[in-house]
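Presented below, as structure tokens, is a lone chain in the form predicted on its own.
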Amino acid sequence: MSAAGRAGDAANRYGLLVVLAGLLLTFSLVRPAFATYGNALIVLQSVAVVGVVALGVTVSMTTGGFDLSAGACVGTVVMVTALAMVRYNLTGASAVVAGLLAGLLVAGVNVLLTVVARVPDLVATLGTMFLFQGLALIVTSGQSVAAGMTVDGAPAPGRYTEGFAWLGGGTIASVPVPVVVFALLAVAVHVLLGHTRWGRALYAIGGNAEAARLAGIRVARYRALGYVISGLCAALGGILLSARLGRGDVGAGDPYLLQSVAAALIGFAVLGTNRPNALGTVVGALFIGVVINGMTMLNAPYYAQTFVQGALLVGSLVMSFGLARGGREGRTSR
């Protein structure tokens, strides 16, 4: 193999992960409080509901898919229990139980769009983020969902429950939950993905449908699979989030949409997978993560923070796709 080859080949597995400890590296040396526990954990608490939300883009991502309603669930998951326990006095429970099914909505709406009435997919799920931002907006007139808040001329009867908050704020082992929640979800996809029939089915869909089909595997019900993930990922988040605010803000969900494609995205450019795979996609949160608690602890300014981390992202995927490239064709005209 030619030298442009190997350094291709290189750059196309590890160039993610040099930029990914080069920025580790960096930050730590400038700001020594950056390389402590403590801290680490802020980092991990910070990207847990985007991994979340990240991890079932990524399933829907290897049947060819694109879920654009992720962050319109994780929203209108915010809305729903938050109304759950706050106007209708609900438990907890019953609230988890409302998102899940709130998420389930979701993705039942893509799959008829994009699986039934074959709509494509960016064009369908696009659809359906604009229709559940607004039927979150009409549900609840426009405004958040507190405890204490005017309801019919009368305060809100129901507040959230500590066990709630507990899936936002809580800890095991000094751990927080949200952590806990993505680490476990990152091994269950990373296992559906890499080492069930299922997985390989996904993967297949992605790769050329047509041929799936004709080798047996049932397309349209992996691919509404995929959407089913997808949502109910969407929704897990949602209840974390909510969960960690205490409230149902209006537009909560709005700044998961890019973060967790975006995590999605970079995960390709890991290892040299060149597809959708869990571990990629973890790794992706956590660089958008470091990049923001980084530039944070710097105190860049807010508005120059969206620019260094596209700036990032942008010249860590050229480094391994753009390199890459350069290095198979470097093989291919020998």
Contents of the next structure:
Amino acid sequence: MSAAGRAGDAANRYGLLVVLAGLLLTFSLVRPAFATYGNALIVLQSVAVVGVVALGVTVSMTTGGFDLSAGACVGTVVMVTALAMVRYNLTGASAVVAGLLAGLLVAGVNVLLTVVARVPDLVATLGTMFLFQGLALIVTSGQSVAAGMTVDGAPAPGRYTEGFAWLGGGTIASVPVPVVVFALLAVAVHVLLGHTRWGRALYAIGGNAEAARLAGIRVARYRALGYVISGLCAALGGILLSARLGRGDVGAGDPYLLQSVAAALIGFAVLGTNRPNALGTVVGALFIGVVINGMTMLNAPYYAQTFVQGALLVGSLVMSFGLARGGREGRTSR
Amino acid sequence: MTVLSVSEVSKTYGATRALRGVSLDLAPGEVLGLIGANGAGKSTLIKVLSGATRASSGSVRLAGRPFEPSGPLDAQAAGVQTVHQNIDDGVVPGMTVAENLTLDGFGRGGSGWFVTRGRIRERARPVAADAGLLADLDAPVESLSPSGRQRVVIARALSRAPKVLILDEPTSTLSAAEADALLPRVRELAGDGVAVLYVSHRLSEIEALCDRVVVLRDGRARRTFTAPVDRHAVVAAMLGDLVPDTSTTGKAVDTSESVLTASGVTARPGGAPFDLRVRPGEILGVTGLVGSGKTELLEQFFGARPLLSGTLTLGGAPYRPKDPGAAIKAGVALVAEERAARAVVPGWSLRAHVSLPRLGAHTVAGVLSRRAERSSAEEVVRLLAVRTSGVEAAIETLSGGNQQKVVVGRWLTGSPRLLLLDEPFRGVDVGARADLGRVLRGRADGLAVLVASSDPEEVLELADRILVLHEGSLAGELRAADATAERLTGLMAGTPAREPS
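Starting from the form predicted on its own, produce the coordinates for the form predicted together with its partner chain.
Let us now look at the entire complex, which starts with that chain.
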């Protein structure tokens, strides 16, 4: 392999990790408050919801799908859980179940559109995104849902239960609950994709669907499974977000689509895998969290954050797609 | 007089020599047939002439001047028009017939900024009239039948006043009646002075239409026939000298029972139903020209496409797989043709390819066991002498023959009852082919094999018994010992004793 090929290969494998380490070092040197246990928990807490949603998007991408409805699903679940407790005075556990059911509903629509009606994934999930953003507005008449709101002239009967709020604000051995959920889910998705036959089948479909079909894999079923897992993860993200907010804000889920897709795509570039993977998605989510946290500490204006995230995404896409080609040719020529 | 003169043209792709010094001449008003088996070099020759690729050596002259097109547009401008096999690559759906006929104008300068229906119709009318196209100019092009769409494509090609018209398998997507209607059209075009290069797999068309026929085999122009064409000789030239390998015929086959019994099955729509049996330990060959229905037949047995007619039994029990997964469970395996598109997952290791069809057998307590996967992969490597740096090597690093050993061998580790092989030796070197043949013939576990190939030599080499398909129907059945080159080519051409009109 040529020196240039080797360099490209190394950049493809370790480039993103080196950049992340460099950022951590820079922020720590410039702002000593950055490198503290407390701040680490803040960063983790800030990326937990994005990370949970992104892990689901990662699974949907393994089959060659793409779940653009994840953000709308988060928003819908925030509204559903808020309505369940505030307006219908249900228990926290019932609100969690209602939220997960809403996630399954979103996934069901995606499956109907992509697997049954054979609409291309990108446009199908785009349609689902619009549908559920709109639906969340309709059921709440475009209003935020919070304790004490008026329903038909009378104050709403319920409020967020303490148990439910613990999901967003509580801690387990000083670690915030959303961070624990994120970590457990990351391990679960990592095992699913990397170490089970179902994960192998999902990747096979993404790599060559016809080869997978002729190897006896039921392609439609696995594509549906990808969307179901994605919908459930987005619902879990929505539950955590709702618990943290303590109210059902209109449009609360909107930023989560771009950030979670970015985290999953950045993850392609980790260790040169060039495919969706749980470890990469975790790194991608952390990357976004570190950059935003560090920039805030450096007093960078908040309105520059989106641009920096965009630059991060574009850079890692070049790393995984542009450099990967050189690397792959280098490997086959050996 | 010659309008197109090809001399000593060669084309190599890496180590593959697709064309090896092909020469042919084409005169105005002539219809020249070009025929050859898969991989004979037809497509490469068309690519060179249509400007899609450049010859590695040799020269082409058009009307006396050197012809070295830099791309398809350049070739068109010089007067060589190509109508490709897939009609729908040539029309733009959603546009009207008139718009499709005048597409060329849009891409060039001088057509003005604005296009109106009226102007398009005005320009399309003479194009349609010249080509004898009767379709409604305002109809959406997708409302036309396949042959109607093809006429639009041909009309557009003719509007560029071609010196040479290349028709690449023009009837492959047409019904029989539509194909019959096309042939006189082609004759008329030639009558107007156009030189036509007619590429087809269908012998009856070549026979009915062409003034001369050039047969390609292994990248060389083997023979040129002048009308009237002797079908049998054409097929013999296409397939080369057949040397039956008598070493295959000694195997003992248990004739009392059968693994697969098919009754009343149909190879492809329009073919006549027939029966078929494969016995334990037997290798049954299925041969026939391209389009004879071999692939379709095998895929029906594997559940990869719905059974057209008839019933199947496997090991005595009724068998009707609803998908490949069900077929695999029942003990049936398929190695599909076109390995790269239908078996290889890019970037995956040899190990992952081996375990893919039987992931469940490599799982311990729900988790895939790398060790089990590796031992299966190593078994395949040992069994078929796969040349690789190891089982973790990416499949792309293996040669075509070794990749094929992997996709065949992965089924053998699961001990199937019936192995279906579709064109298993295409793009496979002689050594790998011999290894595969040795292993398949050497099985002692009663595995039944059904091997389909359009190359009768491959079938003769491997099979105990040979079925010949012709245009979707069973043309004959031979024991390998009785199979001769003569008889096989006759059956494949559909000629023996019953000459179709």
